[in-house]
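The chain below stands alone, shown as structure tokens; this is the form predicted alone.
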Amino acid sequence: MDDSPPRTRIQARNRESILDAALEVFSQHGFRGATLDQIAEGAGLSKPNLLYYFPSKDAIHEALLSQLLDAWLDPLRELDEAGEPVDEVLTYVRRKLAMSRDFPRESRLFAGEILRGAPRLRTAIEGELRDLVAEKAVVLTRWMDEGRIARLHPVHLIFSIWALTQHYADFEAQVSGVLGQGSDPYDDAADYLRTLFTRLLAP
């Protein structure tokens, strides 16, 4: 149970406003690269200000991943096993596709992390990721031995399809300098990977 008084408006605004500058600069430099200094700033905070809402770069990241990883779980999570499975598939595919154009730095943030070694966030792959995966390998299997999509590894379909949907976050510098500046390679990519999973789950 939080004990803590409840925030004033103002003291909630300038928390979201350290956490959302915090998000733009760790998406870009990385933690190792992150300052408190360009933290301060992005949020239009003096540094002594930000230190008031939150002690260390640590702790502004922690609230960050913490936040994160809810939304990141609940595309799967989603994943309906009543549901006729190569739409459930193509509709988890089209939400996490969505993510990566709509929470692109957010993307990035939870790379960042996980190239790290995921000092921060292990406990929870390890944990609530694990058996959230666990548990939907189990709904694919049985579409599977039911003769409804394919024969196909299920954690791995999993695996392939967040690095085909994150990549577009990820790796959005290299995506945008093949593709062209300016060009949106969103709705190109939905077609492609609706063409290319409904072809690969096809019994």
The other form holds:
2 protein chains.
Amino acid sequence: MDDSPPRTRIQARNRESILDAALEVFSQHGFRGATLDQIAEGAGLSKPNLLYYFPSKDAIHEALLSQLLDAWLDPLRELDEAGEPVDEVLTYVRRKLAMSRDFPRESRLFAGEILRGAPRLRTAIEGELRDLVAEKAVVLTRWMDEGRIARLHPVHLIFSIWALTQHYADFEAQVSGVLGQGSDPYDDAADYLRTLFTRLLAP
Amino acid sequence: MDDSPPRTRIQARNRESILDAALEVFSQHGFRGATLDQIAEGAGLSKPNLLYYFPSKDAIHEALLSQLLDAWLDPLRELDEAGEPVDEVLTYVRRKLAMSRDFPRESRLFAGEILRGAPRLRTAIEGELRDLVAEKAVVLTRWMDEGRIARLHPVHLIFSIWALTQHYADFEAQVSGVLGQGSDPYDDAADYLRTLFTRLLAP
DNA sequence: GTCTATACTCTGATAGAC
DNA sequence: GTCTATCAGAGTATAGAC
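Can you switch from the form predicted alone and show the form predicted together with a further copy of the same chain instead?
Next comes the full complex, this chain leading.
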């Protein structure tokens, strides 16, 4: 999905600076609210120089999104039918929460796109994502049929994992505003979510 | 919080048209991504006429946000210490989910503001919202001490209610993209969330 | 109260020197 | 590869006629 590979070390560094700055700006202001000036300043480049590396604002945005999608689906892909059901789900929750903690800007970029009606992600959502969810819903349903986890709507179970884990990145301003400067929200969240899903899934 | 009251029926209707159109646009594109052209078109007014009713883009946005906040906090305010604990929480969940279903644009406006770091809501979050959450956390903790609901981190319990209910409005594009055109997501969500919180809270 | 016309700024993108 | 200069269009906002 990436554009032509960089030929020099400088090019690689600049491309990375641009994408990093763009992630910051797009995740905070959305596509239309973001400006090339902001991205250029964040990357430490002039605006024309930025447009030497990417042909347009849209190209930068697309590069970010296509990088993002695979990484975002990865933890769910690893949900293993052969594993112990409750452990598998708890591991998925733990991984997803870790992604919110370690890549909050990526999470917010994704959230902003969905919030806007997902104009540039619709095909991916209705294709790859939908297929993957359907596949894993089959696995979850089989576990339920075997009495190894409680019977629940499998897709809403997946939705609830997304909602609960991504909340800590996407609504970070609210979480930290309400909690104040106490302990790390993610430590308490990890405990809370482990308890929640353990109780929810117990057959 | 509202501006000076409208003097004529036409003014009242136009102000309402503007706020409705602005809600649509701001909730989808965020403050910076929204344009007065879009709002004016949605309201069926010319751009200068729109600026006769509100002095600036910022003023429209502020009017929306100040209307929003009270309505948003209301369901939590009604969590009643004198009621039956599990019922009280389940009622709160049901109300919050109904708000997502009935006012998705308001939910997305709020979500977008938080996503952006809540520049215009910070004081409200660290003031009113924080105080209200603290107050209700005391109630929840008392119920836990009395053994009437399971012991959990009370603030994260509230976070989880927000995350799970608002998800269906804020990520509607994803939810409907994954589920397809089947049954109403909100019916299944209501069942799922009732089950989830019933199991979670059982002492 | 509502419109046309317009001022002025910002934004995405290009040309061309170095 | 990077810069200065600049363009065309969109954006917010105002002036002033009706």
